[in-house]
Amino acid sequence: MSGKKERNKERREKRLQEISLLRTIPYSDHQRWWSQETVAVVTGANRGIGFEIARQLAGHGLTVILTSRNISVGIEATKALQEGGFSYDVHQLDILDGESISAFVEWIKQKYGGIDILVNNAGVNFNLGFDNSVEFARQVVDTNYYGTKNMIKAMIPVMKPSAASARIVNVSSRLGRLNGRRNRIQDATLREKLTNLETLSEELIDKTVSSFLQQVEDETWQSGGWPQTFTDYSVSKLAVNAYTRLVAKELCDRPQGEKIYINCYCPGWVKTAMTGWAGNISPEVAADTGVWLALLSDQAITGKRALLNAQRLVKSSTIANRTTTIFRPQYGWVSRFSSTNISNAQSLEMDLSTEESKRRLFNMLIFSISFWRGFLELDLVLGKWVEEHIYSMDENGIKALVHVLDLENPDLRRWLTGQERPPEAVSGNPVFSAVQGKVLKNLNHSAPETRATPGQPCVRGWDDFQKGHDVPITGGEKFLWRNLNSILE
């Protein structure tokens, strides 16, 4: 094993040890809004991530209902879990069968009256390794997208009203990101329509997946501009992500006590049957982020996506040293798909009247920095600047900050480093100007060979520098680490 691979392995093992320790930290009393009367449903819970989500939720004291398409398998899974002394129930459920869903809903009403948490975990994938067959595309899309959508529509009416609000968590994937660098829909117009909440609709999502399935049937999908990695699975998860955002928008105006928070996350490449046991994350770690989303006492994460690789450990912000933190460090990638949207500065609640309202608002914004930014070097500069200045900001300053937080990488990176001229609305933003000034000042002290010339898409990375000056840029995602140190000074 090379030295680089060995160091990467050591870092990964260290992170796994850290997250394992963090998972043992119990929730404090003021964070525990749930009890044994709180009912959580986990689909596809007879094995893998779903089984582990059910186990962890029950371990926190909830009543958990496992569902399985094969009831005998579900019963065996429940027996194994009940040996731990926790409260479980089980019911047959096929998320592709309308009658099965209806029967499940009626059973829920009669036995429990309703539910508080829904975890949509059931899903399928038939590709392993470098395979990219679409032989089972119809089944993949029907299960992962339509099955999840069917469950959301069926369960929302039976979600219990409460002060803590009900929660929906969809287990999704980074492969379904609309603006992924390597694995995305090539049609920019369609991406924009699916990204923009004003143009996003259920009809558009359904039309998109139907178009893909039709091209699969016509054997023209390879030239259709679809994602090139696990194409059918990627399209199905893209649809789940988009639908989650759509439902979030529809649910955001519910009155207090009737709110339902909906999010989705990527558990990473997990050692389960779906990956042929080839993953590098255990089901215990993969489930933890989903459980955390389901139990979060303060829904500060609603509204922004966290562009986090599932291999990276997210640490609590320094705000934890100033007030009671609501954050819990996690593995995983959390999406911005939720029932409130802080990316819209006009709709963000700017209540700065009390210390408690300030705490909640600042926690939400600091959380956005530490969860969906913080691993690209320039984002570290942004995060550090926000943590230093947020407590002195007024309402206009907060709105300017939210505008910057909603800017997409790599655009933000190119604008901050002066590679491209930002739009007037961005260049006139006081938060952007302050952060850009710091970045440019520090870059002026870094080695010239690490910087791209105007018009180049990115700065030179470590790999490029090692190869020499006359080779094409390939490592532009990262600055030299020695320059990162100067940027963060």
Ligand SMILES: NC(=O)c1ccc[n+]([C@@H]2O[C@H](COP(=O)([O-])OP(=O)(O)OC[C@H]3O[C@@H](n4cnc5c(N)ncnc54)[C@H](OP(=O)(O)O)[C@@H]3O)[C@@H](O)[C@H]2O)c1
Contents of the next structure:
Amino acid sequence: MSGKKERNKERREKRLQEISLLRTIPYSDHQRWWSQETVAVVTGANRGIGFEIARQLAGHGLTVILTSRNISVGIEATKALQEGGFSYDVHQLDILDGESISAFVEWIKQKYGGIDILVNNAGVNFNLGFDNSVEFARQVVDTNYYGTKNMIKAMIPVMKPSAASARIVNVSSRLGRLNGRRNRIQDATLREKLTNLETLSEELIDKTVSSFLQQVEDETWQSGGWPQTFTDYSVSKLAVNAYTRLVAKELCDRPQGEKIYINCYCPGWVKTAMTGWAGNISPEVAADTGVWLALLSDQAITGKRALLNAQRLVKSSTIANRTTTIFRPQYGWVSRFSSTNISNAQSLEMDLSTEESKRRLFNMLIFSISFWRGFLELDLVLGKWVEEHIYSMDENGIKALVHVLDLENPDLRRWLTGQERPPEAVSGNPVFSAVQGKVLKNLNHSAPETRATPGQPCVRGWDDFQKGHDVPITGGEKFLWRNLNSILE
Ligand SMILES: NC(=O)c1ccc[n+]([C@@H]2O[C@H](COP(=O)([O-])OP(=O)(O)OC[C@H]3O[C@@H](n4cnc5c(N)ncnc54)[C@H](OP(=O)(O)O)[C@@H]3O)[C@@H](O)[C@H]2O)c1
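Complement to the form predicted alone: the form predicted in complex with the named molecule:
So here's everything in the complex, that chain up top.
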């Protein structure tokens, strides 16, 4: 392993150890800083992740104010929550409507005197699967970025001073990562300016989103070097992430007793209306990290920025930083071939009744392979197989496919390549068998030196040849092929 890789690995492991410790915070009795007097506001809480964040916060004993832009829907949601035995309050709030925000702030001041926690959850996205329309770009940017900003600006003055400090949590997305390997702004100078706290400013963020919206209007955005997936949504969340870091910097000098901690996190790909219920984790799971961030005790907040693989977040913990960006996993933290996965597959809305509903479902499934599973070589094989077969599958076939898509790498990789024997439930799955047959056939025809033996360093990846990296790749988890094309055939 090269020195750099080793250092990265060490850093990651150290971080994970820290995280394991931090995960116990704040739920142990002596860390618990909140009470029923602690007031938390959740935006867009009438459904989805926001609803679940509100439910979990109330479950921890806080007073939760559920807000909804449509008050009657909000009241219905509150009734559903009250059946759980906790007390909630509800108020109308449209994060794009200045009057609605002012009325809410006045109400809060009069009824509660202020708040301790703000969860900016309300958001919109109008694309599914591979769709990448910018028809609603302005609404997306306005709601996700400017709406979040409106709320932060309006609520900071009513955040109660306290020894435990106040907190803001922004529900963001990994699609808005500035320096992700894929789906990022192409302009390296702009990325650097947005990353560097010395050059980051509200004007810069506003200018960036305005320039995108202007290009949308001029119909030139496609050559503008913007993120390629869910472009409008990615730009909006990128702005949220950058703004979170900026506000964190501005707030960090506040005196003890008046501190406000701000974080953002990605809940993962979640089964909510936003994804057409096609995500791979439940709103309960998606809410968990947000709730954890909202309840972190201040001793855990260290002021560094972190980008975490949230699979570990959930298994061992999350992170505790004043300017944390937490990314939950897109797959994998739900146990691999558990009953959960099976019920996920069954609860996936499988409407095959019309051409349009089929198109949306297939689009979503193909998308989930290539995007959420990470573009690994095997995912390409799987993706190609699915593209060829999905259109002729019946409902049972689709269910079998969804089960396979729920399997976690690297297990799936090892099973498909015959490195390990899969559990019976997997080997009996017709989609798995078909894809495995294809992989093994191609592997058998490939040159022996292109294959890794279990426990041995892997051979070079095809892209390393393309990049001209002439060094052996080691590390048992990676399974790379020199001759990807032969596998894809
Ligand atoms: N689902 C995912 O896979 C995923 C992944 C990453 C990040 N996220 C983020 O998680 C958050 C919650 O998403 P979700 O999946 O729970 O979506 P959802 O079920 O569509 O819920 C979105 C919520 O936001 C509300 N909202 C939209 N515009 C609003 C406005 N102007 N004022 C007030 N409320 C408004 C909606 O209210 P109405 O009911 O009135 O429309 C709804 O309550 C969003 O910020 C989203 O970007 C979701």
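Positions refer to the first chain, counted from 1. Quick caveat: nothing in here was measured; it's all calculated off a predicted structure. C-alpha atoms forming the largest set that superposes within 1.5 Å between two forms make up the rigid core.
(message) Superposing on the rigid core, I want to see if Gln222 changes position between the two forms - specifically a Cα shift of 2 Å or more.
(response) For Gln222, whose C-alpha is compared between the two forms after core superposition, the shift is less than 2 Å.
(request) For Val240, state whether the C-alpha moves by 2 Å or more between the two forms after rigid core superposition. (result) It does not, since the Val240 C-alpha is displaced less than 2 Å between the two forms after the core fit.
(message) Once the core is aligned, does Met393 move its Cα by at least 2 Å between the two forms?
(response) Shift at Met393: 2 Å or more after core fit.
(message) Could you state, for a rigid core superposition, the Cα shift of Thr417 between the two forms in Å?
(response) Core-aligned C-alpha shift comes out at 27.2 Å.
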